[in-house]
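One chain is shown next in structure tokens, namely the form predicted on its own.
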Amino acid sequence: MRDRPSVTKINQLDPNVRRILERAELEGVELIRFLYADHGGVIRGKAASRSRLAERLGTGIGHTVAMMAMNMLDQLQDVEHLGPVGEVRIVPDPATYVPLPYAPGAAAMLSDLRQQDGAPWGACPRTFLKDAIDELAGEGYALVAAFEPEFTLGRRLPDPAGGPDRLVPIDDSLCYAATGFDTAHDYTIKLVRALETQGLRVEHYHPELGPGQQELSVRHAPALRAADNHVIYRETVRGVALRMQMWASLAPKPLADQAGNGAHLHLSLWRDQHNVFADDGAARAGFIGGLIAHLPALTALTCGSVNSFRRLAPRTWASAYAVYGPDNREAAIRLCSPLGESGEPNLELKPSDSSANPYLSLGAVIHAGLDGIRRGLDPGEPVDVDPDTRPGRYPRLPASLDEALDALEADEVLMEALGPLRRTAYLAVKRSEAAAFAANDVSFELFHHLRVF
């Protein structure tokens, strides 16, 4: 007979724990994945069995500290305090419990990495975002956000020339073309249903510019939930494709000669249930000024891979310049027009993609914007032209991961916010990735990014 808590014991548990145990029993869940995002942007985790779930919700699952010094190639970096000695706990957040429609019998929760006594750990990305949210709340603000991801749908096939596997897109339809809807229809309907089942409200969908490229956005949410949603989204996009014998890649540039996949970050700032971007000019300007001032360093966190910088090129609508402007899709920050009378103004940060750790990315954006508000930073004049048509007038974003990491190391605000362990580990992991891909050819880079992201 299955070893599980008795009805009496379940009734004595915390209501949130009891609800999860009852759901797992009702839905036939056998394994519950405790997921987190690492410094390489990889979604990792361990799974608890249903029979031990009640206990593991409290204790978490043991985990080596070294995993936060692992890069996206599974190469362990030499980082003090992140070696073979030491252990943390992967502690799930019960509020994030979701069944996995693409993996029958499994569910997942987003998790914090905590010290053995339950205290926050200095290398936990989710804690970094929580702390940023708390600091923003201390100034009377709350951030609402949504990632707007793109991905390439196709099949992973061997290279006829004997090189690494390659991604062959599902179609060659045109941007927004009706044929693209039809080609990806079965997959898209399964994806929408899987996301809705997990509590993500789908907003829009369309076939995008590149072969096999899809864009499906979900509704905005408070900052922590938005980052959690993006992890669920990434897992679901890949999971649904795998169940259908396909491959989906959210890598920034899985095909070197085709359009890149962004994950534009939409942001609005709220005070007392009011969107301050609507009529508080000083707060809006300060927040934008902070983003502009920190953009070179931010890029190391919002575009977190070598592959990211293939996408950030001029005249590709991917934002290669540190400027802002109303509905300017070549600007790094687009001031979005509200949709209809009930629409809310928001900012769109375009140098952002799904190879980034969403907790570090969004947390850093909060710190940058808050710094701008506190110091009353002037964002300068909005730009209403393609900045690439005026050579030398506007600052370029970093052109490589190494350049972005140099900017991050020089940014006192973001380095202080990251803290000693987190910043040391992140820089070590990302420097190692930059070196590893520089030592190999383009096919090696494309393969490993489409494999991981």
The other form holds:
Amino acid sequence: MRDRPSVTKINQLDPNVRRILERAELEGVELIRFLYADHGGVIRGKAASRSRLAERLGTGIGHTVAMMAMNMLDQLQDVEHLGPVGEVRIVPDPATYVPLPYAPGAAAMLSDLRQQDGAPWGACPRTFLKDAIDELAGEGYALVAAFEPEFTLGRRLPDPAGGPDRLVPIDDSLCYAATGFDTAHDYTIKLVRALETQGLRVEHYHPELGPGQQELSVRHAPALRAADNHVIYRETVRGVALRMQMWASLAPKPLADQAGNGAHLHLSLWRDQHNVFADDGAARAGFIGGLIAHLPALTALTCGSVNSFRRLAPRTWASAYAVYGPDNREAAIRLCSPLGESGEPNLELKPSDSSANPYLSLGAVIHAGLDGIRRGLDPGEPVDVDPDTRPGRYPRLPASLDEALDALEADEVLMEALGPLRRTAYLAVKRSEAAAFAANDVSFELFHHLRVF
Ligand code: GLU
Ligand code: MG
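Can you give me the structure for the form predicted in complex with ligand GLU, which would complement the form predicted on its own we have just seen?
Below is the whole assembly, all chains and molecules, this chain first.
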């Protein structure tokens, strides 16, 4: 399909543009993937060839509006304004250009979806996060964040019984066990190098609970960069595995009877170079109060898939209760004690996984926390026991995607923040996924999640 000529030259004046063009030539990059995350949490995109890059950096690449009505099974939903008629542009952010170490000859850029005249589009997830960051800045705050992902490393093999493909884990090493370092070594070293060369700073790595489970954390960053980093991370985990004839899945529960894969969200809130979680009691209380108050609705965005709710079970350290507590690994919000004297306190939101769209997830977290600060919401008492040992005392998180979506629909603050087009599309896409998986068995659910995430 030929792109329509456009008068938009969105990136033309950006100083990074010349640098990108020079680098692409020097590094032998032929295709530049313009990536975005959709309402199903899937990372999608189109690639520009190097010879057309100068122009495409300005105009973006044309794209159908309908893709934001597509669910994670590639079933298109009926959403007004997201039908067969209409077009947006996938417009890359010049600050995000990065050659892909696991795909020689290719580079990626994280992108916004914009209207044809370059104006923001009401269904663009990255714009949603940028707007949330601006709103937070309007109150004098900035959010620093890091996703802390877990994933399962193995091979994707056909089911001998003829069912959908399965993920067969690489090993059966124990939690934090030294044997696990060796069984996954060749892969993890390649992964660390690939992340570092893309500008992500690797913090820690360990083999975790359950067959093939790995956890590798990266350094925190300002909120937009943290979400971009998580897209790069997801792509790299999968891409490095594929090059080694392996399969890595960040699905929340790729193996029904094994430990789930979280992507706990670490957060700290800053004002005038000060971490308010360290010294501003009122803002800290309000932010936590906001998260607690909006948690049921928030999980519809931070735990974005049907498979997410298989993970949120008590006694799995994934969190199942809407409570907070210091170093409490069964609470939805863990107050993390700082590492060493120079360490900074931060919050860890545990109901968060890699099937979420990281832009929607982080944007919604900002709106929830900000609402708590503005209204001075009281988070209640911290909880210092496993909440599951006190039956009936603490509120449970939603038990299914449908339940979480009900909470989201009833949450005026988040619905308002999402805006009409985005909330209509998100709810339609997610409701359709809930219905599709309810009509099928567990192996169907596991396959489709480990295939995509
Ligand atoms: N795997 C757990 C989860 O699903 C987290 C375990 C931990 O690292 O605390 O969230
Ligand atoms: Mg872990």
